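Take a look at this one chain, the form predicted alone, written out in structure tokens.
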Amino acid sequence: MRPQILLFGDSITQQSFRSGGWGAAVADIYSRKVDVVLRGYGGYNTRWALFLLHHIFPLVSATPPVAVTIFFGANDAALLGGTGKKQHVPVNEYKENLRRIVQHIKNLSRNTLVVLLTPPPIDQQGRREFARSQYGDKASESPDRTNEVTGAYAEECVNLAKELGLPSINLWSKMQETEGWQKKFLSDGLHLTPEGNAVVSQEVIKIFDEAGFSDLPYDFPQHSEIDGENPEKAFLQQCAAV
């Protein structure tokens, strides 16, 4: 079988499989290695998320994965006063909610790589726009999240990271030090334009290959090594029978 690594996020990582994806790009550069489990949940914070944690990292599990995303935070710094009221988790607990994921992974396996992902940057002008595109004259003039206080639930994301001694990647600033960046980067103000997603992949890449994934054996021989008339002889150490 396989190693796992699993993404576990909200809607930009449910989104990370499409095309230009950065998800389809970790599978891509990992692909016959590692085994690329897809865990996104569209509006979800990491309040809700705590309720999964059993369902998909079982503490019975014989193969943990070798590695965890978690990206949240883009939801839980939604504005009380805006349309995403509901999915608000004020910042000090995010910083709680997010050290609890982490420390059910590493209960499951101490040896399970944790990344964790910043919310990116929001651009308000371009929600403002995406608002009155899907609600014409009935979208909200409120903002429903800001940049100003989505930085600091990064902020919050990376100081965790530092005191659990984890690979952590912040798009908030990494994003803003592109010119253009909120329409280069973002399609709706939030999402991920396909830019966007190769900052992502380019990020994790860098870190799961700084961790060796680069180096991880293929789950069956290259082609190149299997000879046509005796093809056995380049299964037999991972085959027991053929």
Second form
There are 2 protein chains.
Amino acid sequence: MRPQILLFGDSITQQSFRSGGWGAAVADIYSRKVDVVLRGYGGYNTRWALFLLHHIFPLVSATPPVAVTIFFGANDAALLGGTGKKQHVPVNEYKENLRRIVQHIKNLSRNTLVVLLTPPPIDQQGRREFARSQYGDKASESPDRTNEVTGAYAEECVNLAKELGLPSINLWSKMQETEGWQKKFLSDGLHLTPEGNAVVSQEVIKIFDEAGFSDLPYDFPQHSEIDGENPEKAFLQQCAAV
Amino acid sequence: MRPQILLFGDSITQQSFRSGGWGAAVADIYSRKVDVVLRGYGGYNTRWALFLLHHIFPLVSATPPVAVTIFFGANDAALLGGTGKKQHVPVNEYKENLRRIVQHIKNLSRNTLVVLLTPPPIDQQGRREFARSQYGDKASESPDRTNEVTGAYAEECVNLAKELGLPSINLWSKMQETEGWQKKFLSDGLHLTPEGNAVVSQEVIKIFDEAGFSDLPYDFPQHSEIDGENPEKAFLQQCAAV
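Just the form predicted alone so far, so send over the form predicted in complex with another copy of the chain.
All chains and molecules follow, beginning with the one already shown.
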């Protein structure tokens, strides 16, 4: 009944309803207007995401989402020589997988607003500290990700958005503009702190507001519009269309 | 496709996806298993909620929610002599309205788990301070709500749950067991702080877990189950049933 925004991505999407999370912030700001549907899959890369496409976006869907955020790349960019090698996807394949995801969604509905998000930057020192906190002396000495390699994935994500005429959010660049981004925005060198989540929600909401989402109607009357003596009036007026 | 939990209530439900909010915490803990649908209506009492019943819970719904939280009473308990008098609903009518909401949902599906939540306690001093911060000298001197009156609504909510054999959460009592509940759990004498939200999410999740929700299956394979060389295997196994 209500329009839906679907958040499709990896752990940074899956965790986006934790305290201070960007997904919950989007759900909060459009509450009573839009439903936010969480489809985040921790550890997933774009290659595995393709297996989910027809399940998450069935072609027979009666009401396609008004918007979809596609937020992959943090795992695709895992290094072949590191602990996340299973997750690695070559950068060219990453770009083509993203293209297939976008095309599938656009086949459902040309009107769905598709927003591409790049992976956030990597704080390699933060990754090392995190690995040591988890595995002590057994922590691998070789990095699982580097900021430079992740930057190449971010670049291809933005390039694809330009090719396809889609809005994109270059988190990799954006976050690095702030002094101390390593600890301010990242909790373990990769995942987001509440401040890092706020960067994402601000950028996402900016794009959604430009598309007019804040002007969408409330589903039911605001309580200030309800006459205490004659409440049915407000509901008859507004619910007739629902 | 996924089971749904629907949160139906007033502003304390509507605001439950703010940072630290109880609704987002429920969505987070069951992510990849259940979708949490937010149906919170700021300022609403149970009398007005009845107008929404057939829209929010259509009788022809193919898949009724696995669980519904019903969380009203904070506005029903507004005093006739205060600024919220329009919202006031007599306590007996409140109980009967709640009964109608439950019966409607149970008519959809006997198997839907319905959980009743009482309104939280009222900190009258906090309400006064909030009114002065908003309206200065023009703030009304008469209270909009009292803790005692709200307690009578909480009692009827719990009585109804017992009559109908439903689980309930007596937030009014529970919160007052903690020293300093007035400022610890309430931000303006009525709405919840992050700590107050945590009380709600813990109690709600306890009931849902007892009903087996944490044992619900993940919608798609965990990334640890995916063979990097042969990813389709995990998806063929798990997605066949989806």
